[in-house]
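As structure tokens, one chain now follows by itself in the form predicted alone.
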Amino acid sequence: MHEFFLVKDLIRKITSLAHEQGASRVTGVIVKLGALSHISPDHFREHFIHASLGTVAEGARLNIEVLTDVTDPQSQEVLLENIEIYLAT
């Protein structure tokens, strides 16, 4: 349940994102999971495919980079690294 907020609170994030460039959709999304997230790729996946449904990142590609220091200071976290959108002309 715990990844489910997560990856909603990211696609409010990513959403706001959007409007914020006047984007119509979201077409590709990069994150990094970090060592200590505690999810693998595949259920961050599954999740965000679920979770995008209805919105401008519906359908976008993704992009998951898994760091592997579990020193780092944001190893217990999911980054948001970038977005590509598209505009509607």
Second form
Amino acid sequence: MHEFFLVKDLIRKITSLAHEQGASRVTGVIVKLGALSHISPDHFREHFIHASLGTVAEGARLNIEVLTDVTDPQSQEVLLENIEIYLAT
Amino acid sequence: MKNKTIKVDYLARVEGEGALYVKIKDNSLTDVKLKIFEPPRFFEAFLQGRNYSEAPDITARICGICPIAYQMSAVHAMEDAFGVTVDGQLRALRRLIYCGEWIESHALHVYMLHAPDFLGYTDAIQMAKDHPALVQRGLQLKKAGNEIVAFLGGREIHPINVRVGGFYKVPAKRELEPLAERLKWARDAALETVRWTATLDFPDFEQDYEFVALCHPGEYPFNEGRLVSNKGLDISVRDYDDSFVEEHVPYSNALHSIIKGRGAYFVGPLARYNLNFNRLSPMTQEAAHSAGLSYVCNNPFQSIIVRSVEILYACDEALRIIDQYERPDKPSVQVQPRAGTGYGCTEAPRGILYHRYSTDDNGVIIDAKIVPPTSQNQKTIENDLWQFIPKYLDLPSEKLTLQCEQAIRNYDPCISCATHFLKLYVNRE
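The structure above corresponds to the form predicted alone; please provide the structure of the form predicted together with the partner chain.
To see the whole picture, the full complex is given below, headed by that same chain.
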């Protein structure tokens, strides 16, 4: 359930950003998993695929970087690094 | 048409918070309310109308930290309803996967959540700057537990290999050998953890608790036993509803569980330890005594030592099971659903986890009840705060918050954001 809320929060942010930019869909997402974030890349990916269904991020290419520095101030966090959007002009 | 990349740098945070409201009048504590805002999850309603075989996978989703406990309580309740007995090596494998969950959950709590309180850090990140080796040891211990769960469960979070009647697939003995090597390291690391936690400073705080845990005639409890307490409770799991009741309190989304006619009780590592010390393995008993623990521990702040003792036990027990393991002929026993009601209670890392299901002739779930350990401990947590806070009334709010967080964390409550979950509201009149 914790992961569900976490990924849902990310999707909400991605949807909001895409809307602000007038994007019809999100084609790529890059996230960083902190060393103490207690979520594995596979698990994150699975949740992301489910949570993005029916949203602008459905089918987006997901790039996950796993951080190893436990002393990093953001080591407990999941960081949405950037998103790649598709603009129909 | 064009593609565009947007730099975001957005931190995703988990929802779910708790807050503690403290009212102080004329320098006396007049009110304590622990509020949990975690939204209702409706799992009991989700289960209605689903097939009995889906219960282990659905309930595993309730918690990412202790999915095995949910699966084990679910399968035992269903087997109780259908008159199924799972024994021998299948039963042993259930203990093994439970060992994995205890190791990963306890290591997470001891090193990442509880230890920073004792060492004066706001969180594990701050602690890691001064004690990187400690944090790494905690992470590696957690990983050892996760590996057991991933190996037997199919994946480390929300595992999928557990079923009513046993497992979908069971390993060959040789496949367990790499796990055993890792667990030998983990057992040594757990022993070091017991020694290290024993050196921490503990507030002088003991209360007259009613401890409740499973009690099995021959083993430290995971999956089976009678429900007993240090104040005379001794019932079968089937009689749980006769002795325990959940109450709604208007200020919290979580129910408070009490013993009928008596009130608050205490579940979790301290309760298990106090009621089952003589069922720990010899090396674990010895380590506990060397750490200065007696047969009974009434100081909830020392739960960090007791959790470490349970990590050690879980490593030792896992190695014993692997050593004696022989692959069973079948990964599960046959299950024939029937109409009835089944009861299951197992020892989640945080304490007893009760499930009750009623099914129809085809094994479709008609009714489900789940009582997690955190709701069972909530009233005791509040009672602790009533006794604990008056000693620290003169502290500034920031320091009082840290003291209260530490007192609450003794129970390892399972609330999202448990590392920094508490908002303290002090009303001074």
